[in-house]
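A lone chain, given as structure tokens: the form predicted on its own.
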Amino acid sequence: MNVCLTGMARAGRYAARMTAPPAGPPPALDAVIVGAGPNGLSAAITLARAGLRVQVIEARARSGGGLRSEPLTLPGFVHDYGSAIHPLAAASPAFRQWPLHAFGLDWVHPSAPVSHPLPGGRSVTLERDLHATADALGRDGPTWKRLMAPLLADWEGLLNDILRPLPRVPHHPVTLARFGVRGLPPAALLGQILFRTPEARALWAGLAAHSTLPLSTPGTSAMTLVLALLGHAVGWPFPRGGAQALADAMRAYLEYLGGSVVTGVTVRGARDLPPARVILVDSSPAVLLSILGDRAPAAYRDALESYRYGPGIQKFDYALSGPMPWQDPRVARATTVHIGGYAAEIAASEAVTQAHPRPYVLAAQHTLFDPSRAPAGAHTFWAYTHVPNGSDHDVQAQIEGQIDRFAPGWQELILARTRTTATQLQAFSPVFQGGDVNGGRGDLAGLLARPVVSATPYRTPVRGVYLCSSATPPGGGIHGMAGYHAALAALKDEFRLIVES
């Protein structure tokens, strides 16, 4: 990405000043960000690259949103609150061009991406190796090879286009065609024709679910093309100590361009703000009408009260005194486990609107990789299914009976548990509406309309205020594009600063 300032390169933005000046004496901020999240600091450290002045304001004591690591369980066992793995994060066109690594981010590389057992003491895994993931999937590996090459020989410029807003003119429009060839099928469809073998159809439903979405629903392969692509092109990595880490990264590489961020400060409405030339906020729908107030026209405030949420989650730290004891030992190759046995109990799983019996579980076993976050021989363990959108019914049974189809006896390692529900991650943060950690629903028309439709979503009609969190393309995800989008507008907007993306 090549940042090109209109005018004299980092003075520009004075001469934008000058073109259109403001009444009265300037404001102290040239922005404001409501929200410390992956993308409300994502969009700090873009405005702050381009040579402004900005505050983030954050209700939490500590930064981050759903970037946050605790002892949820007992002393010296760290936990992730929220995102745990982070393939995104690393492959993200924003986070790939800031230094850093140089402000304590290490990524964790575990042997492989993804692991999947299966019942019978099996599993199928995702190597970060493509044609070591085709040779596994035996009669149906030239088929995985066919579908994934050529998206992986341009991953980069794929990637980017893909987390740009709609509509814009791809920059790769070839990978991006035959990537939408392939992705607006339902994954079930696309798994049953494209594979014959209980071994892909597994790996590729276990992908499909992490959209939160009936695996019927179309455009649900796509979600499954993006994971496995990031697998066999980044890997599946996750932050040295804990998802914190890149958030404290973050925050740090912001402070030093000269941007602060001001912690414990609930913001409720536009007069608990500095003033400022913009406003960003990386919340939900319902915090941005807050601000906006009675500023915010019927239509559009009409627009976001009927935003639509995809599900929760219910989601469980454990800490074990053992590695888990896996049926099959080659699950501890990989951090991220999913755990739902064959596709038709996956997707079987995702189709009902109520706790399911066997749930899909989307597992995390980080002290395998990382002995830092456990007392010595000890192990951390996280997990969580999909609720519908604002439950707190108890579905722990439902996913250690899940769990321990295979790894049986694992209960017996368990030395504390803590479970946080759907509502609570809501009373964590307003991003998470009943406990939906995208941000919005994945479909084809929560894609489309994020939250409005519109040619630039980021923008509200009240002038220089903008939205920024994961209610506007791309979407859920630790990436910080939205947020990254949407200081791009602001700069083009109010600053008349170009940002070539």
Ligand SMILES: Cc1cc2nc3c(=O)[nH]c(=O)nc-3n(C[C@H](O)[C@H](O)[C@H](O)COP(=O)(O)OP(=O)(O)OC[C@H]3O[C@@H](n4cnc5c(N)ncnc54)[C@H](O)[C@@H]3O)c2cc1C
Contents of the next structure:
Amino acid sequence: MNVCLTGMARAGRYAARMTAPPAGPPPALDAVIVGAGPNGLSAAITLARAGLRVQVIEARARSGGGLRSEPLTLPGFVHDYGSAIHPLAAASPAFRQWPLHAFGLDWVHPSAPVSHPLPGGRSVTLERDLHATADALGRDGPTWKRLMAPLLADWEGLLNDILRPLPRVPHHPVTLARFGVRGLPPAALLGQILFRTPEARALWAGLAAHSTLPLSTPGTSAMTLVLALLGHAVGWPFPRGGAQALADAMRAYLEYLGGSVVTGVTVRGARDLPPARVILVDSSPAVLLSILGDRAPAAYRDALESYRYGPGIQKFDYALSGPMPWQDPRVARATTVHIGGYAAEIAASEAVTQAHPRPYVLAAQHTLFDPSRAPAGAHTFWAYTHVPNGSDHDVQAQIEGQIDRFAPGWQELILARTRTTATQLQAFSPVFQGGDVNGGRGDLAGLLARPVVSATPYRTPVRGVYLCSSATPPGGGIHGMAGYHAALAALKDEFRLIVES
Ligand SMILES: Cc1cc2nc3c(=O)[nH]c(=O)nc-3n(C[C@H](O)[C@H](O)[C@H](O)COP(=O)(O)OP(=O)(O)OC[C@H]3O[C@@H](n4cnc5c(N)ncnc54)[C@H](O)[C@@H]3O)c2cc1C
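Got the form predicted on its own; any chance of the form predicted in complex with the named molecule too?
What follows is the whole complex; the chain from before opens it.
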């Protein structure tokens, strides 16, 4: 990390500062961060690495936010409460700068990033290797290669450009333009135009459905491409021992740098915070408003109050007495399994606002590659489907029936199950309002106004207060880049430090 001194620069509709810096002796803390999710921890580490005195305040008993692991079913079974699969974390330019391995992080790479079972005991696989994936796609193989190869050739540049706020001038305009042309069409349309085989179309649709949007939505091809490229560039690994291991490594590194984390304290307003020069909020726009109080100008308050969320999810964690009995045994080569059948079925499932009778299910089978997460011979299974925002309507029968199409009889292995609803997720972290795991709608408008249109949307109109959660760019997922960019903005604005990202 390179740090240099500079003057202060501010721009943008919301950047006018409403308050002057406090008079009197400097506070004992330079920065206080509300929320120890991946973005809060990432912001704290970035500030601590610049030599600042940093404290994180977290409502839950343990840090991690969406990066938490718990024995959700039976003793001895470790389940990921939130995120399960971490291609974005493995690729994150922030995380890769830090010595997280020295603090206990160990990535587990399955044999293949993604498996997608199909009717008739068949399946299609996203392999790490571009050529192996293409070979298995038959006559669609050359198209897959033509689509991916030019973007993979400048992958690092592309990654840096897409993990920043949209309105910024790109560092790699040619690659970004290439990505934009491919990413702008709706995934359903592009999949139909590009591919001929049901396998390639299904693989594409299964990746696209991560967007949580109808596949007819413009821009859904962008998420599809990013996920496929991540598979080829870094794989879809997960932390050994559970997602919590990544959160614990971040916290340990922060403490090594001199920062601290206080748990079990919910911040309801600015009065709950110790004095500090800057405040970074890893929470929802609504929580940010409660911290800003009447210091928030009306235009900004209106923008945040109309912030839009996407669909929610309903999630099931299973303790199983054995491995999943996939009809096609090759499905066991990947941790992540896209369950939904053919492209048209997945598109139909993602198009409806009510739970579909045959929903798209995103599943993960960690214990095939990390036996430390369950008693000997037993397994965990993590699965969720999309539901309308805030809906707690029970979809167990639909999810389990859909899985049974591709792993007949699997329910006989269930020792215990735990259901987590959209409102439970919101109660767990306000970032997941209505069960939206992305912390805000992921369509083009939602990515552009996150939460407001600005080249530095982390800044608020109140001097020294920043938003750093996934309600800021680049949005949902475990990558810590929202926290990282918010911290860079704070370092520049308040401490006159420019960190080259
Ligand atoms: C079920 C589920 C599955 C997911 N799967 C994946 C996946 O496989 N891969 C992936 O990359 N991403 C996945 N995600 C998304 C990912 O978890 C989120 O995008 C990410 O956690 C967002 O990070 P964050 O730091 O912005 O918010 P959070 O992770 O929600 O962290 C915010 C933290 O701040 C705390 N906080 C908030 N307000 C206050 C307050 N007022 N006072 C004190 N503390 C406060 C919260 O308790 C929480 O710990 C999943 C999410 C869920 C819920």
